[in-house]
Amino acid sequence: MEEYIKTGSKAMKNVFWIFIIAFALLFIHNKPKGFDMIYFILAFPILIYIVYYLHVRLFPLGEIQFVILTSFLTEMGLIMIYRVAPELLIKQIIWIGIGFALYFITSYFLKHYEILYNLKYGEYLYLLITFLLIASTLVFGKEIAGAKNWLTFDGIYVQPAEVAKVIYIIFLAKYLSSKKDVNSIGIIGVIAIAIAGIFALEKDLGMAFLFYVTTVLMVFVVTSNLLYTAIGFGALVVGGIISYFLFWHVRVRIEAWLNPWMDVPGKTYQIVQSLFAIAAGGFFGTGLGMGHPEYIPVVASDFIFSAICEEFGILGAIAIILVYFVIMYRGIKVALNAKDEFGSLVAVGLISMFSLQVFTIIGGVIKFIPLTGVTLPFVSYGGSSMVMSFVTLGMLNGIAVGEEQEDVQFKAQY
């Protein structure tokens, strides 16, 4: 333990130090505006520490790694909204500390997810709550960047969607925990069908593809069965036909993918300037607070990846999704040695969802794949997202955390 907690440490101190030579260039190159930013700055490496050796003394065998590697990620995130955006830095500072603060508290009740699926009729009240808070948007909502899927209170913007991935994904573990045959299959099938129909009357591609392709591996996770994956991937492609002749937005996304060139000045500038900035970065980068990634629309949120691409270079971007696949590796492990069925698909949910999103925005912004409009776990600037980005990681170590302290009980008694 002491050997873990060691190297724990040096992990950490590189991304200390990391921050900390970041923000003294960017510093160097534009003096900060006001000590309150400087504050917040110096507050960060503060936290992650803070939450670093919380999280060894509460949860010695949890998953210390989610810790190491989402403050690499948030400090990544932090230096480039700095970089582009400042006025945003400190809103984003106290997402990232709530949503520190909701991965323990996840992860703490999360040891005994069993309650989840004991829930009588649980899978019935979890299909219902997700159904009332996607459509909330669609009659409630307000359209920022094209999509209505956002509601506001007060001046703050809530994404319901994000909170509605996780519990979609606990209806889904429990209901194909228990029921298998083809009939429930089938009726999966027409419900996610269903919530990417109104997520394509929001115009949110980006989660209804999430919610889709989710659906779908999960199915297959549980079934082993090529044929219902077959059937689920070809009603995708099915979809995406039809929605590019029923829906305007669906044709520009597809037009602006098939040739950025058509239209630069309008429909395509977005892919057109990501291209150009990850063209200018090559493979070391401009060199932080070289580039010009201001010219980038929605570079705060959207295409950040882009912006990292830019002055971090190839380089820099290979590590970030490095990092990303090394999350996805541990995700998958709790997934392995979870205690029962339930447990096991709730972390299969996550992590594909989670990995999904990351594929979606990194593939998006380099043209691989059409445009949607995710966001960049832990990296992109936004709340809902933040947050419910650190309770998927809390729900999975939660479930490693129950693993492992029944492993350790059963060892004691034998």
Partner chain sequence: MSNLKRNIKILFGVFAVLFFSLIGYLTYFQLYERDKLITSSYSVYNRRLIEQEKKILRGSILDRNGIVLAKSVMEADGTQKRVYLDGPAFAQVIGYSRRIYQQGNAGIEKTYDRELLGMVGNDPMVLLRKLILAKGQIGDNVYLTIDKTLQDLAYREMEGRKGAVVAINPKTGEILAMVSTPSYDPNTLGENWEKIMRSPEHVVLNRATQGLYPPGSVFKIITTAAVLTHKPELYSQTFDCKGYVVVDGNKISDFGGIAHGKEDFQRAFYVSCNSFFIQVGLDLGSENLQKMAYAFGLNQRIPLETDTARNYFPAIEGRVALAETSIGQGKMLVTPLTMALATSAVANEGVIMKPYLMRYVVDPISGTVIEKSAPTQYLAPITKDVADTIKQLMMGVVNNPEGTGRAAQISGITVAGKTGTAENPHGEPHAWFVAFAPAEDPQVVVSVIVENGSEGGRVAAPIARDIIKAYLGK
Given for the second form:
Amino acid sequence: MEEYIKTGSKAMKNVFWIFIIAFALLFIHNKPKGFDMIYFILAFPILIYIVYYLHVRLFPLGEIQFVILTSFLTEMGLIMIYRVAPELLIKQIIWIGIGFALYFITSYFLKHYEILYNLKYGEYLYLLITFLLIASTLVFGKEIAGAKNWLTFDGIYVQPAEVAKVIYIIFLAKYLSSKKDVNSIGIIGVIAIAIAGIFALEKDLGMAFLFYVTTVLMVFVVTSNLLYTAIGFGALVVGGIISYFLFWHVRVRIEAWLNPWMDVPGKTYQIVQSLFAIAAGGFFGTGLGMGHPEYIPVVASDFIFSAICEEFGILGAIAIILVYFVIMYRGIKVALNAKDEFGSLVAVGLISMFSLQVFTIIGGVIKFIPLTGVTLPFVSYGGSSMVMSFVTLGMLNGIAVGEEQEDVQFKAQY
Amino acid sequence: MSNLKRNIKILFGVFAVLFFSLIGYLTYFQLYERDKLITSSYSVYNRRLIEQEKKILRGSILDRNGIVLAKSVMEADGTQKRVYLDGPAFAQVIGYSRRIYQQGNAGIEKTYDRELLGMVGNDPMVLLRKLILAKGQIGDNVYLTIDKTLQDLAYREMEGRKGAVVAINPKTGEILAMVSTPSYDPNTLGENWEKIMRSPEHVVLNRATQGLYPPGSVFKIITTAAVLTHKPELYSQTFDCKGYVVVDGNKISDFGGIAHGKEDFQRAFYVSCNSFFIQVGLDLGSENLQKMAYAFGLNQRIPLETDTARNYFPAIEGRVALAETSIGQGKMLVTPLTMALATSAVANEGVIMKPYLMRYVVDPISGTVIEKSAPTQYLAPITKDVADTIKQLMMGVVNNPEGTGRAAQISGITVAGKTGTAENPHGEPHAWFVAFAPAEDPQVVVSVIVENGSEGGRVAAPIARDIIKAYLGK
Amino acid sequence: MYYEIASQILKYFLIFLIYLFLYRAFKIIYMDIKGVRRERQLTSAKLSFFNGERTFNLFEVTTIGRSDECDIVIESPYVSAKHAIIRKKGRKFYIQDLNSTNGTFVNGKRIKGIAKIRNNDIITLGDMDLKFIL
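Starting from the form predicted alone shown above, please give the structure in the form predicted in complex with its partner chain.
Then the entire complex follows, led off by the chain already shown.
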């Protein structure tokens, strides 16, 4: 036990030193404007230390790795955001703070996740909320960077789809843990296609993909039925082909993926700039402040991974992927150890959605798969995504702690 | 529940595969796609390179003896100007950089772009040295294998003509001269871009590496090599030349319709008798001939640092095609560099060295050599014995009273050569001459083509002679 | 220019730190698989003072002794610093004497090495009697 905690603390120390070195360098490179920024930057290591300490105390058998790994990821995000868009830094740190707070709150709430299961007519409620959230932007939404997936309240931009992700997973878990017959699966299929369709209308291909594929994977996990899975992926391919001919924005994405050189100054500008950045980085990167990640469009959100590739090299980038791998592993662990099927399914859904999102955006910016604009969890700039990523892990932690319910006396003795 | 657990584990496997495939692709990208991407012509859109270039004084290009051929000077307003000191003679070899003329890049300027920008081996220690030793950043200097004196001579000889000259060291593959005419002045490329690029005479084309011509009688070297390798008994054949030969009803004449009379292999080679070689070719068979042509790389793209055209050697179908191919006519097309390399196999005991243009790259501040080319073998089409026999034949072409290449004779030096007069659909035949000297210990191979120059022995051979003479200092 | 050199050198250091961090993240996974944390898992078994004064919960692995490092600390001069260890294997519990000065007794019998313990067994460490409750 001692060693376990000690290793965690050592990892946190690494996070701290990376922070100190990186920001010491960056302060020379790009002098901070105003004391506000310095205070906020210094607040970050204090924040993660408090969070780490609290987590060890409050959830001795919780998923402490979540805190360690998210500290690292958010830190890498902050470093790159300070590089490319320092004016966004304070906001991002505030979002991280809110995110950690919500992490603890959801952890506590989800310890008693049976409530979610026992809620009467729960599945209808969750589904209704999901549709309302997704459709809200279609009606009231604001179009930013080509996709109509934002709501704005007094200058605060919210992506309802990020919230819908979690609610939808709860719906799926509830629904699938009770109904597994052919008709029910068919209904799920219709719902998934409807959701993907709404997202496609909003030009939010990334979300359409995430919701749809997560549904297919959950159906597989519950039914073990390869036929459903095959039909699910088959429909994805067919849908892809249909939307290729139907929607201009789908066609552009796929063509840009197949031949990024066809229109470099226009349609493929983003992906080509991203590739240039990755190429400029090489294995060890250009060094902090030595590259030009600012040449990539929307670098602070969707393309932040390319910026990391440029200045930290693909060695840094591979480390990021491995960190996501560990998070994925922990999530799967939570799903395996959950005390009932519902808990297991919620965990599987959450971690699938999360991992798919990571794969989609990283694969997109390195041109491994067609590019769809989703954020890189914990790293990209953006409040909705940051907060909901923390909620996701908070829920997983809650499920993990929930299984240890009977051990409440632990603290009395330790 | 156990099924559920199994499925969750499967899901873990799926995500693990997805994540590791990302890592795999990133690694692949850095190993194989990265250099392509940085050097590709699309990198016009890569503002990083432009930014970098603006800060770095582009390195110079020098000849093998350190004479500056191209250099950059900083203007008063902080921009750079590229100066080509020996413009037309080196225009196609050196090429131009896209960052000087936004529209494109070519030649050494393209291939060694990163070196000229000092972007190779940019580790902290090099940076440290540059910091201590110099104020600004300077790119690295590229030293070519070309000898400026020889290049200028070749250019003077070719001025007013269309064609190309290649001189190489057969023992190393170093290119000593590479001229293509007509040429242009790269110093005016900025103003005259459209005019130069769209010139009807294709002045930007490097005819030595990208011009494709029928080899004509020069190909008889390869026919002979095939005979000696695959059917040596044909070498002792004699033949009575009537000035033409009829193959399947097609009459193929000797040049000028001259009947050479009774001749053996040696004499047929000296006088370049088509009738004889057609007969030999028919006896040899298309398979043997084709095999030897491939061994000489006549179906390949010659590897070089700058762009080269792929040689064209279609499968020989039918006796007429075989007859035409034996004397270097027909459908095949080769570059002057290819024929220089074929000749170097004879000069270098059967081995063709890989040609190269860059001798070394030097950091001008510290003087450290950053890159250096090493001679490597490219092809080995024939044995030393076959090479020696062909060498004797080629010496006869220049030194025998009946030889077609007598114009290449130099007193005190034994020159070996082969003429060619390539019939083509675009008017007068192209004049070819390939040669090497001294025959006892070959130091230089020269390949000359003059488009529509008529007889190789009369037009091309004297050019080769002057270049050999100058190189060997006689 | 000096910044450039600093950045160039520190980038290797940063990569090193990042991978050190990763190493530790994976080490934690390794320890989890090895079950380091499981030893800390509580079991339903309890050990209580014979007089009922205090009751301790037992872990999968529980150490007993006078020293602060033990899971159950008994402040008695007759108890050795590290006196005994109780392990759960499957559903059964075993006690092992750690070469204590005054020995470990189960139902009055001094044990040598390892002994199985059952519900309501009396365990004596030095002058202390404890009751094992499953």
